[in-house]
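In the form predicted on its own, a lone chain appears below as C-alpha cells.
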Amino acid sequence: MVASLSIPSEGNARGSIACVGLGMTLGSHLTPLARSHIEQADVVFAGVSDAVVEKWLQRMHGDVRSLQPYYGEGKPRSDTYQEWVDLMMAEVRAGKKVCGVFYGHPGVFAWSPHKVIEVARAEGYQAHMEPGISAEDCLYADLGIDPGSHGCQHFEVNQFVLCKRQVDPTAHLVLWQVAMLGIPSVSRSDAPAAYRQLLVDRLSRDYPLEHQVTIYRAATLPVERPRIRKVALRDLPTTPMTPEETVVLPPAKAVERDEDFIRQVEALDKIYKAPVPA
C-alpha cells in the first residue's frame, strides 16, 4: 500500500532523503561522498543482497536496516520495490536524515532511489542522488569498450523483448538482467531456455546466430576478477547465467556513410571555411 502524502510542517521538516551507490567492488568503490552520506544519516536502509556488504555497511553505522527481506516468493518485484520506497519515506516525514544504499549507480536500474527522491521533493524534504561506479562503468573497462567508437545501445531484456525497439546493428547492444527475463518475483534465478529462445529469435532478425556475444559480470570483491564468457548467440538459450550478468553483442555490421548528408556538410565548408577577404 502506497503511503498517504504528508506535508512537512515545521517540526518535520529536517527529514531528507540521500541515495549513494557503493560503487560495484566493495570499499574500493566508494566516493568520500557517499561515505559522509553513510556516517551522518540517522537511519541508513541498505538495499544489498550480500550479508557481507551489509556487515561493512554496520562498521560506519550503527542502524542499517536491511530491505531485502521485503522480496517475497512469488511476489512481484515491482511491490517489492514500492515498499522500499514507503518504508524510507516514512523516516523522512517523521524527520529523520535517511539514507538509502544500492549497489552500483543508485539511479542505474534502480526504480525505488529515483521514486523515493521524486516522492520526497514533492512533499517539500530535501533530496538527493549521489552517483556512483556502475556496471556499465566497469563493463567498458574490463571489455575495453570504448561507447564513442561505435556507439552503445543498452536495454532491460524484458522491456527490449516485450516492445518494438529498433537495433543498431553497427553498434554495441548491451542486454542487462537477461536471466530474469519474464521473472517477475525472485522465485527463480534463472529464465527457462524456452524465455531465451524468444530473446534469440527477435535477435535473429539483426544478427547472426553464429555471432558471438560476451556473457559478462562485473567483480565486487577486491579479490575477485571479472567474469567474462563467450558463446555463440544460437547457444545463449541453454547457458547458465546469473541475474547479476549482462549481455553484450558486439556490432555486426560496418557503419555506412551517409553520402548525402556528407555533401551536405561539405558544401557547407565552402561557405563557413572560406577565406575571409582582406
Given for the second form:
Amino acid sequence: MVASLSIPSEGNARGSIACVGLGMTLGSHLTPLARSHIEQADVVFAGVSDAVVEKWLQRMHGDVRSLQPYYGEGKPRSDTYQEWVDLMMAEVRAGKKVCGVFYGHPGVFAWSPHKVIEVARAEGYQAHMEPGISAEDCLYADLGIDPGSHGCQHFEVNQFVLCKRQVDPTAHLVLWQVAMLGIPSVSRSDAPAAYRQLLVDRLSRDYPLEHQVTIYRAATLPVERPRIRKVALRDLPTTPMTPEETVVLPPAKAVERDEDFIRQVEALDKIYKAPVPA
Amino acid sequence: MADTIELLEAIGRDASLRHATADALAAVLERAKASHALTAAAATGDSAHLKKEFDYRLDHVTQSSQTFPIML
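Now that we've seen the form predicted on its own, could you pull up the form predicted in complex with its partner chain?
Zooming out: every chain and molecule, the one shown earlier first.
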C-alpha cells in the first residue's frame, strides 16, 4: 500500500500551463498523468474531437472551456489558433494553473500547444507538454504498418502540394488532412475534386495511378471501429472524405542497395571486427 | 436509464467490451439499461446515433492544417 503523497501548496503561486493529450479513443487512451494534470488545474481549455468527448472531460473538471467556438467558416485557422494561445496565456498571467487538453497528442499537428508553451516559458512561467496517443499511433496498429520496416514519410497535405517536398516511394507515405487541401479556414465539406486532382497529379510523378491507397480514420468513441477504405490513386479526387481522414500510400518500389556505403562499412568491419589473435 | 458517458468510459477501458462484437456489446448495454441511442450506436458502430442524446454539434477537427499558419 502506498502512503498518501502530496506536495504542500505554495502561497502566491505563479501561473503555469500544461498541455496534455486525451488520446484518440474515449476511455481507452488517457494516461494517469494527463488525467492528473486535468484534475489539478484551476482552469481547463478543451480542443477535442467531438461534443461527447468534451462532456467526458467535463466530468473530470468543473471549469472546462471549449475552444471550438473560436473556429469560424471563412475565418483563417491561424487566427483561431492565435486566439487559443491568447486565451490560455491570459489565465496563466492571472496566476492560474492552466491545462490545455487536446485530442490525440497535444504536440502532433497542433500549433497552439507548442506556441503557448513557448510564450509561457519566454515570460518565465512553468510550461510542460504531456504526450498522448496520436492518430499516427493508432494508424500503425490498425493498418499493421511498422515504420521501421520500410521507413515512413509524413506530410500535411497543403505543405506537400504547395512546397517542393522530396518523396521516397520505397517508404510508406502518410498524408494528413487531405480533405482540407486548399482550405485555409474550416469547412463542413471537403475540398472540390479539382483541388485533390492536383494532389494526384503531384503523386503521379512517383506512383502509378492504379496504386492502391488507404483512407483511414481512427476510432474516437469506443463503440466505433477504425474506418479503413482502399481506393486506386486515380479515384482519390472523387472519393468523399472528412477532414480527420488520413491517406496512406504503401511503398511503390523496392529499396536499392547503396554499394558505395556497403563497401565503406565492409572496410570498417575489417578494422574494428577483425578476429582477435589467440 | 444508465449514464451514457460513464458507460462509454467503461467500454473504453475494458478490453473485452472494447473488442466485443457489435451484437454482444449491444446486448450488454441493453441489460445495463443504456439509452436507446448508445445501444444503437454500439449495435451499428455508428456514433451518429448519439447526436440527439447530446444535442450533438458537428465539431470542426481541431489540430488542423499547420501549413497555413506557418506560410501565411
